[in-house]
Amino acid sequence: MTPDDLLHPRPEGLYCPPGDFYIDPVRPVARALITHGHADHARSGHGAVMATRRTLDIMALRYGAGFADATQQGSRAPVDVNGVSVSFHAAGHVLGSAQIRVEWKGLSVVAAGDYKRGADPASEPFEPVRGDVFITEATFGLPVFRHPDPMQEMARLLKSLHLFPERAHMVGVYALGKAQRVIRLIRAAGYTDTLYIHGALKTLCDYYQAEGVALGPLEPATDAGGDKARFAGRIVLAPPSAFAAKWAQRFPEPLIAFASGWMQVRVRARQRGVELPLVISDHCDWPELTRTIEELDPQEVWVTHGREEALVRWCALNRRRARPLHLVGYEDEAVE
């Protein structure tokens, strides 16, 4: 028996033949195991969905209560799915995100999904989980990617706010995970004033707060009576797509910032018209990816969605068996 007998790629996603289920399928299937709630991993229309309680909650918030015919909560305690042992372990990516460990006839594979190792008070911390095979993402799988301390990036934001008190600071954040993490970082940096949020962020911010993630005072970023001046020197958080619309022009001299690991690539910042790039990622950088592989020490590494070839090459140079999966349908960062 080989690992491919337990999990292998299909057009729909990673398929487990003995368990007859898929992990993060990109098309509707009869049974799906979901690592987290971002739209490129969690889709509606499946027959049955197994995920952590929080991911099931998030999918219901985003897609409606009937997003699947049936749901089942996964946890650290193994559950039998057609003879395959399945367990869910924190991935540190966003609230509710999980690595999925599958075991059958003594062979085990850990599908990490998207994950990060850095501290994040808006997410459960990454749990190292060993298996014969470790499936790692490679979103930032090039040696050039080395994320700075997020608090350093927050200091840059607050310094800009001090230097330009007449300007509204518009911070681009994705609705799930990034928005709540950036808000917590802003609070940790000592900023206690009201933060203003786009309506697209409200539902998930409310959910995070209901789950015990304190975000401090938040108010809608609405143009009350045309009073633009009240947003001068304020921080406004919104999905990046909002800045391409007329919405952002309602604020005084908007200074566009964007929180993303891709802001390390300056050409991307310029293409988006970002004046203040904030390098804050919910994925591992290169040192974290390689450290995780060394720490878990699997017999084989499978690399997916990202810079697969570089990480596979690193494994070869370090005498580790590895191969790319070439899965399609997953974004570098969630498009919200």
Contents of the next structure:
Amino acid sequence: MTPDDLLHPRPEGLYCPPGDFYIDPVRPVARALITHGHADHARSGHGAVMATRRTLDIMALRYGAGFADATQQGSRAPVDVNGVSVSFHAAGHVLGSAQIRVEWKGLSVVAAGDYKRGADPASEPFEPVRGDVFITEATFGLPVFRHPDPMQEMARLLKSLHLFPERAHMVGVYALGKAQRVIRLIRAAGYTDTLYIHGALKTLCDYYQAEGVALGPLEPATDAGGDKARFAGRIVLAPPSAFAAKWAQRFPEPLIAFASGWMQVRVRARQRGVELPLVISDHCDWPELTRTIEELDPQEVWVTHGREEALVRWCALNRRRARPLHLVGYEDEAVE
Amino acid sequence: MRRFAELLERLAFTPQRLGKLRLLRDYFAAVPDPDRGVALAALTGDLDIRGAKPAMLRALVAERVDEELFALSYDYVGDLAETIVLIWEPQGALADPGLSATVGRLNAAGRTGAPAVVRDLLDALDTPQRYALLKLATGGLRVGVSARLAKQALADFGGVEVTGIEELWHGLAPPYTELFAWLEGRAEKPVQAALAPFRPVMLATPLDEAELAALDPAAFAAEWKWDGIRVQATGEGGERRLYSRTGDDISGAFPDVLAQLDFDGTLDGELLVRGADGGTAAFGDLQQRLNRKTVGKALMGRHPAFVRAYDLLQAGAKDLRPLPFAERRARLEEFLTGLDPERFDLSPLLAFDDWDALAKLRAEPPHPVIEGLMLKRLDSAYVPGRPKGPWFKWKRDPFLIDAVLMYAQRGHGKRSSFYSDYTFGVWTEDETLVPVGKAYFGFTDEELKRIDRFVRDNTVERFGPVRSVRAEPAFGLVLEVAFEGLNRSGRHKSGVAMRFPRVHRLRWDKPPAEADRLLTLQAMLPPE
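Alternative state: the form predicted together with its partner chain, after the form predicted alone:
Once more the chain from above appears, this time first in line as the rest of the complex follows.
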């Protein structure tokens, strides 16, 4: 028996034949195990869904309570699914995110999903879990990606507010995870004023607060009846797509910031018309990826969505068995 | 060095002039000597620094990083220096060695020692500082700051006129400690001690034709306004310099002019080049000789440069600037008799009795390289800056064409969520549109809103911040575009490049099929 008998890619997603389930399937399937609530991993329309309580909550918030025919909570304690032992372990990516460990006949695979190792008060911390095979993401799987200390990025944002007090500082953030993390970072940097949020962020911010992640005073960034000045020198958070929309025309001289690991690469920041690139990521950078592989020391590494080639090369240089796992349908761009 | 790195980072992503000025001012206020002066020199291009060649950097990174991993990274990042900055893993504790000390170390290293110094620095610096280091070492900061803008920021910082700084600039050297001391009110203004310094120029304001009636024609002299660049040619004690109108020393690119600059005095005039027939050539030809540090013999032979003089600021030891224009003009005419007319000729005065007569001259200029008229009060002293009243420029009416909006791009700042930068095109012979220019002003805020709505409602394709919009013979938006002149261009598909294009009028009423054709533009080109 090989690890491929336990998990292998299919067009629908990563499939486990003995357990007859998929992990993060991109098309509707009968039985799905979901690592976290980002839309490209957690889709609606599956028969039965197993995920952490928080991921199930988040899916219900996004897709409505009936997003699947049946749901079941996954947990650290292993649960039997058709003879396969399944457990969920925090991944540190966003609230509720988990790695999924499957074990069958003495063989184990850990599918880490998206994960990060850096501190994030808006997510459960990553739990190192051993398995014969470790499936790692590679969103930032190139040695050029080394995320700076996020507090340093916050200091740049606050300095800019001070230097350009007449301009609304618009910070582009993804609604799940990045928004709340950036808010926590802004608070940690000592900024206590009201933050203004785009409507698309409200539900999840409310959810995080209800789960005990304090975000401080938030207000909707609604049209002030032509009183643009109200937003001068204020921080407004919104999904980046909103900056191109007419929605953004209500703010005074918007200064576009964008919180993403992609901001490390200048041409990426330029393409988006960003004036203040903030390198803040919810994915592992290169040192975190390689350190995690060393720490877990699996027999074999499978590398998926992102820059598989470079991480596989690193494994070869370090005499580790590794291969790319070609899964389709995950959008590393949108999620960051 | 960290502050300098932060400054470069912000400047590189801040497109607005006012934003850049504020960032620079803040930097000058926050950073002590000598680092801020070294930064200033780096921005104005006055910093002498031992360069690092790309090959040397590649060799350094090859010692550290697997070739294949580097290749994958370079392929992704797309810029060699940036890839090296990002991929370099510092060793040991990070430090901030200071900008001035870093430049000192680079310059002290011999050719063989340079790689080790660069390696040690890369090992001790964080990412933004490594970026700054390689920008310094490979030359060209490319953060969109001209020497002029840096000096303007300095003037804002000290609450002085920028001309005051331009005037001093050529006697000063990095790290400009005495300049900063003056700007901070801690010392007297430095004394200009260098030979052949720059004298800040006097500029004209645009003429409002409605005001013409209130002006007395007899009080003014008129000259052609030539389409070259404003220069100051100055000689003193054997020192010879050619300055741009902002005080940049451009002598290196014009040895042909410099060779004949064998006088003690300061001329104000227009730098032009001659064409094959020996006459004044179009701006496009002059352009080939601009923005160079040196010039080849062939180019110099093809386009010899000369100065068409229109003022004399200094003659020998005498400062003529307080004298009235008429008197300076008389001395200028006399001064030029001693010079080589191939390199220094006189801008002729125009005879006219009244404004109508002058308007007729303006409408029918005798030479294609004339872009209008200059009016100068006969009694005007030479005052640096742009005083309103003594000098006017009365430009020829702009060229106008009807073009079709093809692409729109979002702007920045106030316009960051508006499609405010427009690429427009005209019809070719096979009935397709070819882009001929870009314009981003010339319309009101209300008009901007309406164009923005049109762009959003009629988007065909999106490429990042750019949208292509519907532009068909029967549907689209026609822009009446004004521009100052047209050059041939090998870089543009259309073969033409407009000077100073702007939106003149929106022609919502006009079907795109009736917009202008490329043939019309080609007919406007200067003779080859």
